[in-house]
Amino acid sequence: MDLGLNGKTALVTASSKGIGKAVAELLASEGCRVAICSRSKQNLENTAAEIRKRYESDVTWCVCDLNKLRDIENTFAVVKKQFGTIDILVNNCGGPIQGNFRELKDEDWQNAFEQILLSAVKFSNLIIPDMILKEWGRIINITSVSVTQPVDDLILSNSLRRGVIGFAKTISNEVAKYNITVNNIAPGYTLTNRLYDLAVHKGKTSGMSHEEILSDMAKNIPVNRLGRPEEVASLVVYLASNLAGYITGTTITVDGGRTQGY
């Protein structure tokens, strides 16, 4: 099946590991030129080398802290100089710190706001003008199942990832006439370092091992297992394709059926 992605340029944020890395790899496998970024230079170098070797793809990378406007602007400039205009933007980020409402400080809320919502706003604002000129573009935001069903001790994620949904829905209406789609993907419990860290944190207060906690998570999912990063990535690639040109302004969960609401 031809997805029409060969030769397109994709920027995937927070993509040196986990879901972001899986997205970058799968886009490269479809012939995209891929730009990756994260805070770790070593992880970026390793991931870029892996993608080049496996897919013979053109890859560039840039160190980027999503909480820093200068880093975001620099990443955009590097990618544009290397590849020209960006056709596909995948806004992905790590999760903010855990904790209940009374534990968190004002700076925790500010950091989470910058990391989750403002980074997506900043990158979109930089990239959309060129998409409008080309009359083609795809923006895909990786959020969390917490946008449909809050997760205990993740009030920052529960609160701010909903902001991404509102932002995406609003701009999807504004840019649709330019053949630009804007969608969100809400992964459930997926086997990443983030999920491992959550299990370790919960284990400290519950007296259970992180292995037991991960096992219990799987038991509460109808498909009876945790997700794999590539299963989220496959939906990203579809939404980035020409086949998904009539899908915009929506949020799709990839959670093995965990969300119980309609």
Ligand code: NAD
Given for the second form:
Amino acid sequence: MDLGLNGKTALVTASSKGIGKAVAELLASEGCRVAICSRSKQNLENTAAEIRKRYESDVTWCVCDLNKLRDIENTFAVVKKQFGTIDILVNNCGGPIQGNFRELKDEDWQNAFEQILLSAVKFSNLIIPDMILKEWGRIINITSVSVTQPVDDLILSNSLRRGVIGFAKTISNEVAKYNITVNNIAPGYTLTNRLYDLAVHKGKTSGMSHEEILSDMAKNIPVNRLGRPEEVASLVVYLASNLAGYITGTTITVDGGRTQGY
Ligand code: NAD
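Structure of the form predicted in complex with nicotinamide-adenine-dinucleotide (previous: the form predicted on its own):
Whole complex next, starting from this chain.
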């Protein structure tokens, strides 16, 4: 199956680890030139070197704190200078902190808004004009199953990720005529550092070990296991491909059947 991704340029945000890294790797394996970003220069250098070595691909990186609009503008400029226009934008981000309504402060809401919603808006705003000129583009937002049903103790995700869905659906209508698609992926429990940390945090309050918490999570999933980052990445690659040109404005869960409801 020819996905038509060879030679395309992709920017994957928050991608030194976890789901973002898996996405960058899989796009590189399909022949994309890939730009990665996160806050740590050291992690970016390591991840870029690993992907280059494994796939002999063109990989660049830029330090970018998604909570800083100036970093986002700089990342866009650096990638454009090095690789030219960006064909595929994958808006991933760090997960927001846990906590219930009464525990969280105003700045927690502000940080989550900037990280989850504003970063996706800003990158899309910078990149869409070039996609329009090229009459081709793919924007894929990594959200969470919290967009389909609330997750306990994750009110920031439950609240703000729905904003990404609204944003994506709205712009998908505006840019569809230019052959640009905009979609969201909603991962369920996927075994990354983030999930491990969440399990450790839950373990502290419940008196259970993080291993027990992770095993309990898996028991509540119909396929009876946690997801792998590559399983989210493979959907990103498909949505980024030419084959998915008729899919836009939608949200697809990758959660082993965990979300109930139609
Ligand atoms: P992870 O913690 O393994 O990786 C997060 C990446 O984001 C890292 O590269 C980190 O450096 C980067 N990052 C964090 N804060 C950043 C910032 N301010 N600016 C730039 N980069 C930043 O997380 P993950 O499990 O891969 O999750 C990725 C996204 O998917 C998160 O938003 C998470 O909430 C969401 N998600 C994850 C799961 C899961 O089970 N793992 C489930 C649903 C949704």
